[in-house]
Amino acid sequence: MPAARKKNLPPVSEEALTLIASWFRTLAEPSRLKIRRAREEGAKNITELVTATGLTQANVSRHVQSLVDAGMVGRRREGLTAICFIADPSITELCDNVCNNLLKRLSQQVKKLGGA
């Protein structure tokens, strides 16, 4: 098990912890993760996100709004079209870290079970 990083972090208030938990809850929705993943290839409008995710237009719009409210996604107007883009690149790094960790853990479990 890796050693814990020691940092002199400031205390975190209950209000801050509530905000942090809310931010993570935003990412805890699979549809929002699909939308986030689809935007890794570049900015997309709502129609392109619908095609990329298989979600309905109403669902994509609702989830994009949640991601915008959390500051994870930005939205700009080009004529009548809303273009969505990743506003916080650290989200991609965080998701990559989580995916890599899960792959590593699952690979270790497969090895323990006598798999490849």
The other form holds:
2 protein chains.
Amino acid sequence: MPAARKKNLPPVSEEALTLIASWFRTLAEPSRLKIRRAREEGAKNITELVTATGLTQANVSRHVQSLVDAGMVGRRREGLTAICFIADPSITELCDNVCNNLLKRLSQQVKKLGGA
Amino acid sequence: MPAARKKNLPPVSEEALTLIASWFRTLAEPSRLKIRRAREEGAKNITELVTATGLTQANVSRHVQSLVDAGMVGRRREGLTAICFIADPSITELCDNVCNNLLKRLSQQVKKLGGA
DNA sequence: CTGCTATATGAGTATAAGATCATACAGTTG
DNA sequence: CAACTGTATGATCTTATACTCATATAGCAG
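Could you give the coordinates for the form predicted in complex with the DNA, as opposed to the form predicted alone above?
Now the complete complex, all chains and molecules, led by this one.
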């Protein structure tokens, strides 16, 4: 049956693609990656995230909102402060994997260019 | 030792964050996700990707370039046509995982809102 | 109540990036 | 050589979004 070359995966709707894309978009900002990492290093509330990242308060607040919307971190008010917590720990592993993949790929490029 | 609350992860440079972010950004476009999937379903060259996705030829060409830059797909000229191939198969698994995560999270939200 | 602190948010601006059109380029065919 | 095909790309427009500033909101202290 040489004609049946095409894999027939279940169709993915436009809306699903949009949703998945916006999830990836949340991770497509250095500032948000920085915030996520700062949270992992111990910074819990907005002020701590501000000092840890060097971003402005308004900026951190908005980015945290994005992360919350994506379900990656959670946030609860405790008195005056807003406590952030990791809601999806798998993101950490994902970022590490991506980082390692990039390192691997880039070092291969370095090797290829090595003799030039 | 109650003072040592802070996890000390290795520092990540701004450039590394930018690199990781741009990798994620490549997956943050419905059109690119669509192209990637079309390639997986059997569409190999640009023309086939155009008909499979409904995007314009110029559009597909540019998006494929992005995917190549990110190391996700490869491309080689064969005569007149440009053959695309999956360069990083792990992307497929990643997308499936994200998709399942979103489904899980959204269905939980539906449950929460169910009585309202 | 009056401040003071922590956070959120509206408005405005700047920049990045996708879509489209036209066209250039490369390889094939006659 | 000319004509045609498949692909890439410059120019332009448009939209999305990150950043900043100022201000609003909410809780606490006096």
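We call the rigid core the largest set of C-alpha positions that still match within 1.5 Å between the two forms. Residue numbers count along the first chain shown, from 1. Keep in mind the model is a prediction, meaning the values are calculated, not measured.
Core-superposed comparison between the two forms: CA of Q108 displaced by 2 Å or more.
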